[in-house]
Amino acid sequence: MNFLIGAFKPACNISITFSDGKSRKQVPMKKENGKTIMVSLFQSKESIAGKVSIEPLQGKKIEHLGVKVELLGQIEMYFDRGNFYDFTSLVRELDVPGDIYERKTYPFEFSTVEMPYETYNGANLRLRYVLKVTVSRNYGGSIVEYQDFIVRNYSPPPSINNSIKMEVGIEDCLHIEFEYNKSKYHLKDVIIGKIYFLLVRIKIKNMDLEIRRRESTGSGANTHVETETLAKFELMDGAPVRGESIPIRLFLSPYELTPTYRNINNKFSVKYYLNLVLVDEEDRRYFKQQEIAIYRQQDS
């Protein structure tokens, strides 16, 4: 039984490292077992560089075709587990065939990597940026092993930045203006607004704020939408009167935002909207959505 575990163990032990892995900034990653682990954070046209380690096993060497690295960035839906569309894909050559007796270290440079797109986890697909070492053989398979590493990538404030002012109305029911102070937001931003209520003719029971996130999948007939709420702000809990207003102070830090991501590589969008809820004394609900643009900035 001993003999059968050690057949299926890898012949040797790889480890992948960053040259600044100690004074680069780490940042939680949660894995698709539910473990979190920290990792590396980078940001586009960086250069990635580090140390590739091969162990054999003790009183084993590695026959091998050759050893590379490889750079790659990757959408994966989870509709189509297995299969990912490389939208980056580097590699560096680190070792011509031959044998490995004992511990080798290979240095590689990625130099000026463009990564375009943000690391993201979505309800449908993830898109990751990975490194991944082949150690390539003849006889009992290839060795490989990964290394995530994650990319974010910042926008300066937007030179244009205009309000949002719109109607809420029902005829000869219920006419209200709402305000948002602007239309773009930073990660830690506060949205701050306010609600005008110019008629009321029928009995409120309360009023919310949602932000919600809507993810796209896929084009045409194949498009896959999933909406989730990711915050709800009561607003007001009663009933307004003519005349009366409502402020509105919604901090962004608290919720898990991303950046707003249009048409990534021609496989996904997320989107964010403002969506204001008002439920009357008989539970019916009228809504009002926005769609407001989300950025990452320098220090959020």
The other form holds:
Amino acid sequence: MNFLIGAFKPACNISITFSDGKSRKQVPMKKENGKTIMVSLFQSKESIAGKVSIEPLQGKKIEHLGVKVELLGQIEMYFDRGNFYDFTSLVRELDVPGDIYERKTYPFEFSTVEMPYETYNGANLRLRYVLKVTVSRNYGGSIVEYQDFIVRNYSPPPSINNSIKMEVGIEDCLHIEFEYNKSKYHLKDVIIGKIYFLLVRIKIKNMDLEIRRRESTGSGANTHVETETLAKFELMDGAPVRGESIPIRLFLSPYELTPTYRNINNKFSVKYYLNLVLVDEEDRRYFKQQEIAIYRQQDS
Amino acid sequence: MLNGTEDEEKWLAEGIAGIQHNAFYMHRALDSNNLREALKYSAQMLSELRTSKLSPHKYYELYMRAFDELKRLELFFKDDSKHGVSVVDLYELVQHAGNILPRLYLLCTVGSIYIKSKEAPAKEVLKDLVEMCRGVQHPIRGLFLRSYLAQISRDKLPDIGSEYEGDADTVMDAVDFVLQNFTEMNKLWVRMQHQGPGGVREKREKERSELQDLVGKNLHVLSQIEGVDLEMYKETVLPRVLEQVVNCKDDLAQYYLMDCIIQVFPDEYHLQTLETLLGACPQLQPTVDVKTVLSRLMDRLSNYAASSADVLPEFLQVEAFSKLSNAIGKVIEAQLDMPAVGAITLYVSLLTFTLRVHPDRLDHVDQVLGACVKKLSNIPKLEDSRAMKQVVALLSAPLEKYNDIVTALTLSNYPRVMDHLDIGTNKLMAMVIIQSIMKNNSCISTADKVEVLFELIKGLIKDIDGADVDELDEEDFKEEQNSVARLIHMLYNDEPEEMLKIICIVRKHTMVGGPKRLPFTVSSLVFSALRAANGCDIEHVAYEFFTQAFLLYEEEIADSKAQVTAIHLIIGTLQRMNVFGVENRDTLTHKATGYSARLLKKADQCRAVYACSHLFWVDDQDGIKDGERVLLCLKRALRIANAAQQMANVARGSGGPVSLFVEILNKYIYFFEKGNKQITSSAIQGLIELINTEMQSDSTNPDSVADAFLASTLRYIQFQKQKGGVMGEKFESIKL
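For comparison with the form predicted alone, would you give the structure of this protein in the form predicted together with the partner chain?
Now the full complex is given, and it begins with the chain already shown.
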């Protein structure tokens, strides 16, 4: 099989490195093949600089029609396979057409890049940032190399952050009042609250608090909505009586949450909900869903 | 549900297996210091406790397994060199568990280490734990979880003198914590009654009672807190516990908890908070057995009072009696359908209490009896035998306490209580009273008291309307009447005037007794009167009595057996009389001796005559001592005995009653000892020889009784001889 490998082997090795790669924070990223790799982390308006090295295979030369590096921000819809929407596309020409005989290194820099959207890996789509190096050739096809990186944007704590307080119920059956201490939570936040039982005429078995992610893609008739329960956290075991108040304390850190994304590039939204679920002894579910906003707070 | 127990065993076995399985992996994780795995498997292990299938009893078994494992986990958590996580972080980490029950068990476990580490004030952690546990609303699971919390926190309360006490942590926080846990546990426990599958009520109550100590444990913990002094108990602990007890409106819980309060806290506290504690009683559910609760309280206080005289002033200071008395009144008033036995039991306890605490306060005793009368008069007829028993107990208590019926006679309500007894019980009580008088040898010496006494025992004195005469047992009747007869002798006063009053009262009462009773009672009355007459030096009255007695003897008593009895009574009575002058006495003794010698049977004559010898020898200081006439009587008795002997020989060809001789010998010895100069040792010697001759005579039938009588008489003489001294010398000359 060796010859086959030889035959399909690219004519050169291309490597892309970031100039502050050693000091920059690395975060895990799941690849399509399921493997997790560590990649560099950036945020919007950072400069992205580095080097591209092209090293021809032993004793080969590369004739090319030019070398360029692109910084792409892409949205990829899974149900629309192969369809990429580049919402960001920046190009740096690295070389004019010519031949490369030996290892050649090109520095590059995209300064103060606007990257308003965060890297996201969802159920029906992904949003990725990638550096794409293209060695254009006449024949044999162009040689392309990608380097993923991750973008995360931090938000300051919201200036207004009201609690969520609500009284809900089914007439003459169940009346509860619940309260979550905030409407906006950061990713490592903790939800504090309580549920107050005003009227209980059903035999409740237990009560859970769920964190649900609603990812909607497309628009109009083509909207796809995918809802995923990320957390199922039991708040109460057994049946309360009128007047009981049950505490809520849910740490968000164990769950793989992202910030709330609203109408990203008109392509998709990701929203989070707290779903309070009461289950009675006949396994009937009574629930009330409340949207919460999630934001990313700069680690202190 | 037929094989419910079998299923339960199976479920328990499965649960235990689940715990063991996960515990195995947990141990492995602990051994390899793998915190993540340890948390995972411990949570899975604790998930076995989420079962709803087990009865409290079986659930407890499962819980204990998990409990043991948690102790190992706690050791691991405690050693942060093993897992490298600070206790603060650990406290958060365990809260990531998705299921609430395992999460809270782990939280409590870490919480206990958190307190120990002192990285946060103990009260904060305790407060957080007790709050978070609200998430478990299932009664059994909640009770066990909170019991675990109570267990692990017990030695970490910020009590006075505890290492966890500090500026921020005071004993108040400890108390708050325990009270809150107690309140929540009680709510869960009460809820068991109304939740869960609709099973049989008894079964549910049984299951609940299996769990009661989990709830009560909190009160025990409270009582162990050093800082809970009287002040705090009074201001905080008791009001809050009682608030919960009253508000839970559950009879099982109320009964258990009231009892628990009474048992776990010191007597001294009860005494000082009596008003509060008692104030809760009327607020309890009508089905609660308040009487037992109150009885136990009073028993405890009674014992406390009995423990040391030093505490008695406390009782007075807080007016314990009137408070208890009020409380009982209120409870009885509030619980209209409380059976009579309940109310009376309460009064018995109160009475016992006051007898122990205020033995000097007869008014208290009377007050209790009065309250009981009031209650009893609302009941048409007391038919409950248990209630009756309690009334008897109520009436007996003062007798036992004072050992003196005289005290009881001053209680105005005492007879009124007795009125409510049924006839049988009334008699029984009357007998108790008489026995008490006899036992203590108490002399009733005033007419007023005698009047009251007869009021008390009237059941024995006369037929009571409605009494079923047929049912009377002859034996019982005799015993009763004999007791009454004996009682009459206890009514005595040296003052003639008072004594006369007494006699009149006795007469008034006994005369209505009817023909069946009179034979028993009249003689006592007569003797009593005679004694009075004797004592009063009213010779003519006494003489008149005897005259009447002799007249009766002559005219009314024809039956020979009755004559024997009567003559002995006359002799006995006459012997005790010292009121007569020589002349009257001679007349009467002469009469008596004459009657004696004219009895029908020789043996009776003989015995009556030798009994008459005592009429001439009264062994008192100034008693008559006429040795000669004594001897005359004895000789006459001997002659009659001889005659009897001969008659027997003639009539039946066999010997007569040798025992008569032995009896006479005994009289001889009696007077010999008493110093009657007329009775000489040689006379005794001669009599002994005579008896021996009679015994050996062919015609005499062997009589083992007489033999034994003689033998013991001779043994007595022997004994006196050997005793030495004056008596020995006296007997010296008698040869056996």
